[in-house]
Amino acid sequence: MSGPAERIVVPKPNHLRRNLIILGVTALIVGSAWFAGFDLGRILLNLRKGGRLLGRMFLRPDWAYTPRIVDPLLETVKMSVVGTFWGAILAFPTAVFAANNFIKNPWIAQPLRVILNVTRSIPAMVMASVFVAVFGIGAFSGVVALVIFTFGLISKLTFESIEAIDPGQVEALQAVGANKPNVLRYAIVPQILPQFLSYTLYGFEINVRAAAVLGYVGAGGIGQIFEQNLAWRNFDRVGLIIIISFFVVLVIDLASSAMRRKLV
């Protein structure tokens, strides 16, 4: 006859660590809101005023102003196309030399990575403001800013793709005595080309959005006419600019996303 079953004691979970994490995150959020001057009561008190403003912008836009928007909007798209093209052209060879599994020389790869980190850490609007001071007001300053921004973005994504390729093809070519250019052409490029094209389209999507606000610092595009109407408090025209820009960017995003899905 077996003895009485032993009582299984399940230890109570210690919630101290969880509670401390929740308390710390809450304190961080509350402290950040206080430091930034966030006031929920102010938002609630201005709901009616904000509603009237939004109604003026989006319910009664100045449709007669549409012809004045076409040229700046086309300039924004052109800036994005040129900036993306040249940024991608510069990004590809840079990504190849920055990849550790191609050149395998840290004295080349690491300085390039530092340069890419710097270019990606500076917002396009900040670069555009600098180039406006150098080259003057106009779309050229915005294009240069977009080229540098796209260069940093696509280079980073591409050299990571190069480092993630299947090494079997590279090793097979090297076993038969292929040199570096042949390895690049026949083993690396075929594997990363779809990703590179996808990254280029992704950069174009980002640049369309970025170019739309570069006009704030005088770098041309739709942002410049947006800033002018906002300064003059022409909210019916501001709403029209936002509506048309939204649909243009939406169409570009949908088309680009469809093409990227076919590439990858």
The other form holds:
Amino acid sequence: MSGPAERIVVPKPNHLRRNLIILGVTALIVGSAWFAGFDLGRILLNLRKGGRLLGRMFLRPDWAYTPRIVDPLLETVKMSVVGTFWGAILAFPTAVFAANNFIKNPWIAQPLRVILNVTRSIPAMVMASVFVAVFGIGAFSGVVALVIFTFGLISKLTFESIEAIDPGQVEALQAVGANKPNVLRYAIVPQILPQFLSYTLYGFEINVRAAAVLGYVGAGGIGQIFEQNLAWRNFDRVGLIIIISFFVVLVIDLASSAMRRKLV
Amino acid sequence: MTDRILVRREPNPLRTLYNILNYGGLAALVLWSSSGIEYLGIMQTARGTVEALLKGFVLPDTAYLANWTKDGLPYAIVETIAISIAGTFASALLSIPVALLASQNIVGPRVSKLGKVIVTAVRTFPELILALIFISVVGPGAPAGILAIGIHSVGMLAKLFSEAIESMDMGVKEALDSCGATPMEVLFRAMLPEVAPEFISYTLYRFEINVRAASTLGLVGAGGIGAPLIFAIRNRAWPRVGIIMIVMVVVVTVIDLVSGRLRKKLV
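To test you: the structure above is the form predicted alone. What is the structure of the form predicted in complex with the partner chain?
What follows is the whole complex; the chain from before opens it.
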């Protein structure tokens, strides 16, 4: 802009920090692989064995076994429905109390949030194995694990949605003298209901996938006969179970995400 | 100014019918589902077990936490984190080509549809089953866990990566194209720098999920903290169950916090 003599000096970028970060991350990754005993050579050597195993599973699955897996599959779906339903029912009031723009009492909200964080940091499989020890082998233990897991997930997502609502509607109702239940009913619920339903469906998708494997630790559903057949090395049946449950889960997933797209 | 503000909504019979069908359907679904699960089968000993379990949480097995050998808790924790790091890295590498294959602005609508179907299929395939398959291939242990996490995470990472690629600014790519850059140069000079922050952020997010996954994979023998946990549960060693679960919650929470901070800085 000024005189033609002025030179634009582009400072040479300092790559030291970036290179140090890259070096550190690389060291972390290589160190992790070494610590875990990851040996690509050995894995490649075993590739043929793996191919043979996959062939036994998926090339000639035992189709005649299909009628036997219908009931366990239905049980898996039932477990997910019940788990999601009760998880969502428990989650709604919890989310209302955990959100900081409705009750505004940190002595209620903070402990609830700690509980939610704890429930979400324990994987459903781990909870299921504990409940199997407590309640015994069967679908009930799996359902309890799913309820707790879904409860944590939906509560967290919903209370974040409640905190993000348009405060104008709440203020408008308060200005005309509405009490708390009325604010909840006419300002908060209508705004978050579609999201809440969408989160519930999302939880259901996750639960169907989780329920399909919960049986491995004895918590009911298709995983239980999967585990038995794997233990007896009936790989043709294992393959069949994997194929059919895969398609069931895929169909439920696609249907549920189509519904979710309509909701929000 | 005598307009009435209150207007009563006319009842719409179709809407009522729709509501009845909706709620009725939901109620029927829940009832049907509840029918198959046996609630009375609760073990007689449940009460005693719960008491013992709670006692295990109050008085956890701290000696196990202080055991620095290969059989101790610190080793299992480090192994779990190592599995998650190596598995997440492997899946991020695998996800880049898969994501390109699923991006409409790279390979066109038809191929990207196919790529998206592959990605969904990978996501639906349970990690635990993958781990079991890999255990029968490479034997029990952490490498099977790394492979399972590495493959399964592609289902989510490639989806997020391809969404980032599809929403990126194509101007940079066109500028390089018009200067005669080769496809490789376009990939490394225009596309990767554009999407790198998002890629790294998604990878960190997946890392958080994978720490949880790695702690379950041990239940089936794929390394990590799940193995000592399932042994402790089977042996009813509740103080040990207590310490493992407490440490697990702490580790997961700390990793979530650190990784969440990093992600906020990135994007």
